[in-house]
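Next comes just one chain, in structure tokens: the form predicted alone.
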Amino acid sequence: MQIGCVQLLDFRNYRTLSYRPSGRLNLLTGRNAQGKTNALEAVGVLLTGRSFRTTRLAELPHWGAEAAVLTGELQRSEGTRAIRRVLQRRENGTWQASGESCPWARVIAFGWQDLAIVHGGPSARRAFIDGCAARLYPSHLPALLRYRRLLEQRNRMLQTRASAERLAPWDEQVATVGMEMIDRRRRAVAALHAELTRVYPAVSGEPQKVQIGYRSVVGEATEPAALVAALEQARPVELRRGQTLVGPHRDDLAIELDGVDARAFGSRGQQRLLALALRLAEVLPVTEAAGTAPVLLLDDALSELDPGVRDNALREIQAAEQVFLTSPEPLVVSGAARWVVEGGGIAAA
């Protein structure tokens, strides 16, 4: 899959933009605060309806605008498909997004916030694996939203100190949906692990052993009964605290390099490389699941990397299909389409 063209109206610092990227590697350079990251974000919003930077729609339109419009064309072997997104301010001041999603469009984005996957708290790793699972299995996101609603309802029951009899139906529902989520997360982690063991040594240039594994309160159990039992065991503490303390919303992802927890390993550059490798490891599993290659949005992905490692990472990146890579400094990359971003405009270098 490739994006043939992108047109923006009042999106971030772009009042108007018409841009036809290359079908392979697009290198966007320019000074800070000119719109490089905004351009990548626009591509992501256009394809998926969501930003990889924020959950607040109000942050996306140009300051003072009543709407933002994003249009474009997606191309693959079967033909071309037009796509359109509109962000509109309602009368009550809130914002709504409209537009038809493309079922086979996939985006993998990397930015500075991805460092939290390696050295941040468990919530960052859960968000990472849920995003990956959603790209592999379309049913994962609806299940995640349903699980969150069930969790809110169960928490309200706990806060009223409900009896075991009243909590039992909620335990069963939380356990059923929760185990479905855990199963998809485990499969996503297995697919990532298989590819990461190739990607990380290739980009690092070192024969290091990298491992990722899913860590859950239910261990390796596969039946909802295991999660029901864990909820029952935790119930006295949950009633005191008024919140659900076990389940996929408390699980974690273990990431190790040569048997050492990656959160305590190496320099910021090494952690950044591992976070990038995790994103690049998604490409093959997502391509196989969706039947078409994802678009890569890599925001300043090569910063803080040694020259040799940067060259290795570029080779891996160029093996993908369509890529958008930003850099504050000009880079010489064979075969790349070079673009200069300045003042809300994009021009060929």
Contents of the next structure:
Amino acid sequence: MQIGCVQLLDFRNYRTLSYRPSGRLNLLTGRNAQGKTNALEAVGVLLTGRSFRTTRLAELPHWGAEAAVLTGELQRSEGTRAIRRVLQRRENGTWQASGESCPWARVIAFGWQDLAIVHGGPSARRAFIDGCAARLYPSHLPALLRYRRLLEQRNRMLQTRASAERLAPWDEQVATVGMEMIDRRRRAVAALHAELTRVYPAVSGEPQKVQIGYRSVVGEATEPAALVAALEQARPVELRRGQTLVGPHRDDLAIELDGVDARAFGSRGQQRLLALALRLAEVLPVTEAAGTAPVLLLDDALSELDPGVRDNALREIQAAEQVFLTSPEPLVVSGAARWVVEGGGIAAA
Amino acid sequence: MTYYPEPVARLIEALQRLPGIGPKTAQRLTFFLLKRPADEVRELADSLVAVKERIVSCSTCFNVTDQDPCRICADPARDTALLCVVEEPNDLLAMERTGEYKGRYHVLLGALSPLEGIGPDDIKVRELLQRLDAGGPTEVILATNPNVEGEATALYLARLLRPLGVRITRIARGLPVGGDLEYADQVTLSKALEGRREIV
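Can I have the other form now, the form predicted in complex with its partner chain, not the form predicted alone?
Up next: the whole complex, starting with the chain shown before.
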């Protein structure tokens, strides 16, 4: 899948923009604060309706604008399709995004915030695997939203020190939806692991053994009953704390390099490399699941990497279909379309 | 709102309190009403007052009605063995529109929602138990919404009613009739797959 053209109106620092990217690697360079990341973000919002940088829609429109409009054309082997997103301010001052999602459009984004997958807390890893699972299995996102709502309701029940009988309907649902989520996350991890063991050594140039595994409170169990049992066991503490303490919202990923926890190793470059490899490992499984290649949005993905590693990463990136890669300094890459981003405009270099 | 005459400002204010209506819409409705003939506006005002004065809650099923018991509860042709439990009067209307259901109803007037402080005592659960104790229904159809609150309500009721020995069923979730499989959302489709039936 490729995005053939993008038109923006009042999106971030772009007042108006009409941009025809290449169907392969697009290299966007330019000084800081000129709109490189914003351009990547715009492509992501256009395709998926979500930003990889923020969950707050109000940040996306140009300052002072009443609406932002993103339009474009999606191409895949069967033909082209026009897409459009509008961000509008509602009467009550909140922002609303409208526009239909294209069921097969997928975006994989990498940004500096992805370093947290490797060295941050478990929530960053859960967000990572949920994003990945949602790209592989479209029913994951609605399940996730449902689960969040369930937790809010159940936590409130716990805070009122409800009886087991009153908690039961919530426990039962937390267990069913929770196990559904755990199952999809496990399958996503398995798909990632297979690719990661290929991508990481190929990029690092070293034959290191990389492993990623799902760590759940229910261990390897697959039945909702296991989660019900875990909830029952945790109940005294949960009632005291007024919070649901077991379930997929407390699970974690274990990422290991040669048997050592990824959080433990030192170099920032190495952590960056691993975070990038995790994103690149998504490409193949997502392509297979969606039936068409995802668009890659790589924000400053190659900085802090050794020159050799950088070349390997570029080779891996160029194997993907359409890629948008930003870099503060010009990179020498054969076959890439070069663009200069300056002051809210994009011009061919 | 100092630049509006007082009655106009008051109406805008009042309309704004309605669900789904913001300041701009309230203003538009107000000026629309200003332009309409007096009779028409009086009729609207009368019907607003009438719903409040003449409509009551049925003391048996808690549906909205202008007579107690309501027409459905009073209808001898209705099957007393079937009792359909819904959250709101709107849901009852939706069921009625099918024209297929010939049993009776019980409107809970809400669903369990701890966040809003709604527990079993705040909806018509006790009244449901009393109706079942009094005998009649042999099957209770739980037709609460498929969201987390409706689901919790159905699960709660199922546990509560099980000892009574009545048959308890839950309405199926699945594909809209006349829809294309291709356009069904994934959750609906996976629920439909879960609830598949053998063709005989």
